[in-house]
Amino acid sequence: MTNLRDDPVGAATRAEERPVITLRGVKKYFPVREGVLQQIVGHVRAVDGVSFEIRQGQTLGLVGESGCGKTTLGRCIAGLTDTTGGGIYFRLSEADRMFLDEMDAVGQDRQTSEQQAKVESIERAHRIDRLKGETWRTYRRNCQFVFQDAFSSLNPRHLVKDIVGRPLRVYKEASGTDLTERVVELLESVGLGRQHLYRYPHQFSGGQRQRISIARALALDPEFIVLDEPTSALDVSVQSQILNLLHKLQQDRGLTYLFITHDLGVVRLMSDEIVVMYVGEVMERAGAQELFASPRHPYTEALLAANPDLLEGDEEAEMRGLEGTVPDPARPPRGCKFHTRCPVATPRCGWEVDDAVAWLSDNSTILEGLGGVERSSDFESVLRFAEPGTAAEAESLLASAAIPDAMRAALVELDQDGPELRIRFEEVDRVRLEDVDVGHMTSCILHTSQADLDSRP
């Protein structure tokens, strides 16, 4: 299958093209409820600040493992769920999106009422939350979703007629003969006909209920459409039949996608721009080309080292595996959230009293006589253990050569007195997302200029 991104000269074209999706800091978290007045005590950060833009007639592919958030910000950005913060804009100008960034950075409290009522008027007009009638059913038709299960998409009680053609039905764009036409031209452009109308979802192979989710997204002839996982679920036959006629979808209508997947196999067929998130942030945005051969975060290291096939020739791909657990997204960690499992990690990444809780967890059984905690900060806290010799053993073991490098060089002070142990690492900023090169992002220190940065917040 020959990919757009293949070729210059269509490259140059759509660095052109306008954006059809713009996303500015978005954020969308999750409460966490406790007793039995179910009080909000925490939130669940599934997205946490993620800013890009998806031009018209591209492919940007978003990777990441398991509950980083990808499948919440494509939610978010079809306008199924709300955002907690930030926001998402449906064709807004580059001249917009500069003057926004420029707003930001004089804030609200600055602006004169010229300026504000301008913000309003581009908010009013392209960020989706905020569009009302008619703008919001423009939007809702141009923007569709393909979902990872189709056979939990498909009503199962409606024939495919009726599936294909509800959205026909809802906009008033068609009925009677002339429906059932459009409904079978639908099918036929996704390699189904005539005669599946009558048939129930059940009566179909997973890869045909994937083509009837395709046909009944393309019902309005959308601009824009966020595919879920669309062939995870599929045997890897019917995977490459699935991707060829989105494909051919793509050059045949000008669509552009938002492709979600955790195979990267898949996504580098695919994508003409990579996004990488962890933990609900970006870690590294690139082409798909430059990502595959010049990586600049560890974990998108990473995540090829764990597909061997991607990786020709490179003899230390099992070296670099990933190891360890997603950290909770309730409590992320600070500065880089890839630290607690980056086999490169520096002193200057983040580490906080958690983590050295969580080594003094998993290496020994001394947190059996830990009495309580007094934080002062995420950077420092006071250990209240039952006895001063457990306090001691606790203080011995983080300082000794047996913690990682790193998170030792961190440690600004380990000081006990008596049965309490004092805990403080050098404080550090969350990690910035840079340009590193031409098309090229990455939230990794050793990578940009925050590496030269004084630490302190």
Given for the second form:
Amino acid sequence: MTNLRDDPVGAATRAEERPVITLRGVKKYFPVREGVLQQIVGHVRAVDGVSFEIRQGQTLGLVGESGCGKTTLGRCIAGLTDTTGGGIYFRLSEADRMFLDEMDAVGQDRQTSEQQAKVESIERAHRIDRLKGETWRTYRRNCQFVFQDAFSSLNPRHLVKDIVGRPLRVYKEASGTDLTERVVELLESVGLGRQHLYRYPHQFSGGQRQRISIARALALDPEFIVLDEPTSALDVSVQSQILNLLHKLQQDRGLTYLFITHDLGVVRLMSDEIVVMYVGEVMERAGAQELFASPRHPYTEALLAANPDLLEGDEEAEMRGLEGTVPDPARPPRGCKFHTRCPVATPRCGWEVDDAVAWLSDNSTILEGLGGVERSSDFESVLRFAEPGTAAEAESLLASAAIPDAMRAALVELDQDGPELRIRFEEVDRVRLEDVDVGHMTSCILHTSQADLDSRP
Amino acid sequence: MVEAAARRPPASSPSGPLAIRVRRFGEITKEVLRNPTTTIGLVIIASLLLMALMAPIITEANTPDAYQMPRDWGAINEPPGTPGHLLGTTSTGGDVLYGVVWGARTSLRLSVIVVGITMVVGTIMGSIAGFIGGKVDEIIMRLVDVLLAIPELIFALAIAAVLGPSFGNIIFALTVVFWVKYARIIRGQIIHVKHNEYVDSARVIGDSKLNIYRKDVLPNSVTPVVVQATLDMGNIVLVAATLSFIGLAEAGLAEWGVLVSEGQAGISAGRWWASTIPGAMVFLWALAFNLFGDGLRDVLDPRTEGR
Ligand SMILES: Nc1ncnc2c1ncn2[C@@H]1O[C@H](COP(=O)(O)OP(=O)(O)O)[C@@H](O)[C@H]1O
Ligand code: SF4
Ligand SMILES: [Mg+2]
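Having seen the form predicted alone, I'd like the form predicted together with its partner chain now, please.
To see the whole picture, the full complex is given below, headed by that same chain.
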């Protein structure tokens, strides 16, 4: 069984389903504070401009390495964390989304007052951080969250009955014996029962605790649930039981899922559509089958290569592993964020001074003689060495065949003047997510028309 | 279901909500009594409380104010064992046993009032600071820092000195001093607890801030406050005795510190009982609550509790 869906089709054929959640350029930056005065010295760009829709009745799988911002994005969608930029919308129609996109392109200053009024009314009706009163309550009820750690998400001092029945109490849906019966029903729907009502969370196994969490999430009969790595803390055998349960609940209740995981096997099993995230950005997005059959992004290929049993016949991809470390999200790479690890990076992928410095520090001892760096931009700096000889040595290293070809080709200026070495890389824009096929998007410039790779200077 | 069945309690036990809570209380009690030093502390506390509560039965209450030492000018400086004065008398004819018994009652009154008020005030202030955060937090914690910077004995001394010597003022002074510790403890706990995912779970279902504080944050933060309160039940009596010893309470009060102070002159003349016995009571009281508080801390430790 490769997919639990009875009808695992690409997103394209399901595109007529209405979106439940729409993300438009969502950003979440966490301030980095330092020193006694706790001054803000930078920002961790946990989520850095993410757009996609989650359609009614579907499972959207969000996959990426640990630390790439999946949980943060899920929390933003559930309204647990506020966003730094962009918007998250509930039940935004396709037409309204296109209108908003159009208006963004026009720019606020040049919109007519009618257009501005329409933007305002759409945002007030759909944008979750603008919802008030009854519309907010509707959203709150319809968007639930299942946390990764079922131990810490259940109050250790509350009985199962109070945990699962709490949403019903909050919305005054039930009380007394009626509440108890509703809780029993919910427990039964997740494979637990009446005998578990009066127990504390610590009296259950990990899988049972996750079932309790799921029962609580179902209590208000929501439309949409964020599942944040719901099985990654569980044993493999228990894992598949929970996945089957989630699938069955989705079928019975027509639920829409955002399924967050770092496990490609799990995401493939569960998803209709998959979004691949890396350092806060979407790298690729496609229908589940399509993504595994014909990935169009080197990062996706590298992830697949790390799980050889998931590959479908592409032996070449197996050769390209994932090397190096995830970049610091407080100082993400320019151009394509994956260029520091990409095995097929081109000169147009965003090479910058940091890459040259990192390479020198990894492959030589030359930086020990470095006095300072005068940075005019990410792409241009002057490295000042103690000795002119060291600067000359650094220059010849950076010009040699030892450094990656793509980085060397991106160097447009390498100029030694006494102890100073001026480095300048070709400046490139941030890569964009573009359509490459119906319902298939990628940000890799090898697959899109963003850069004309043959007409480099 | 293939998953490991619930481990505790046995699935057969009939369990309603009340039974569960009673059983849990029983478990904690059993845990407490497993440690012999804690048990000793508990036994001493129980005897002291019993003595305080039964004071009017053990001795004949002085009139009009039972908290004043009775004066029997016909029997001054009697040694312990004297008929009618089991623990002897003071140089002003006060019965030492009366002082011990009613002193326990004074101590109980004092510590319940001070601990009760400071615990509530400290918990409220610390909760506001920790739960709301931001500017409010900064202002409250500034105040707390200032109060904590001054040694509590000196601060209480200053207040009592300004307001004049009376036991009521000692109570007031101690109240002003002792709440900050609770504020600090509860704030730290809340800042830690409010990042738990069960708090986020409550937010996701749309419960109100007040309910989240009441049901999730406070109950999971309050354990160290309970422990501190137990320790303070002892410490406060010690501090109050110190203050009344140096003369900040009314003379003639049935209070251990006052008795130690009034009896000390006779020690050089061999009349040890009038000050040593009340002094031992202060020691016993503080020791008992500290033994019990320490044991309670181990049992209620969130790292071991309920796992
Ligand atoms: N509350 C926070 N404050 C500061 N940084 C955070 C916070 N939450 C997450 N981050 C940072 O944001 C990045 C993304 O984290 P997260 O969303 O948890 O990733 P994932 O779920 O994909 O593992 C990480 O670098 C993490 O350190
Ligand atoms: S744009 Fe494509 S080729 Fe360039 S670094 Fe990114 S993934 Fe690699
Ligand atoms: Mg995560």
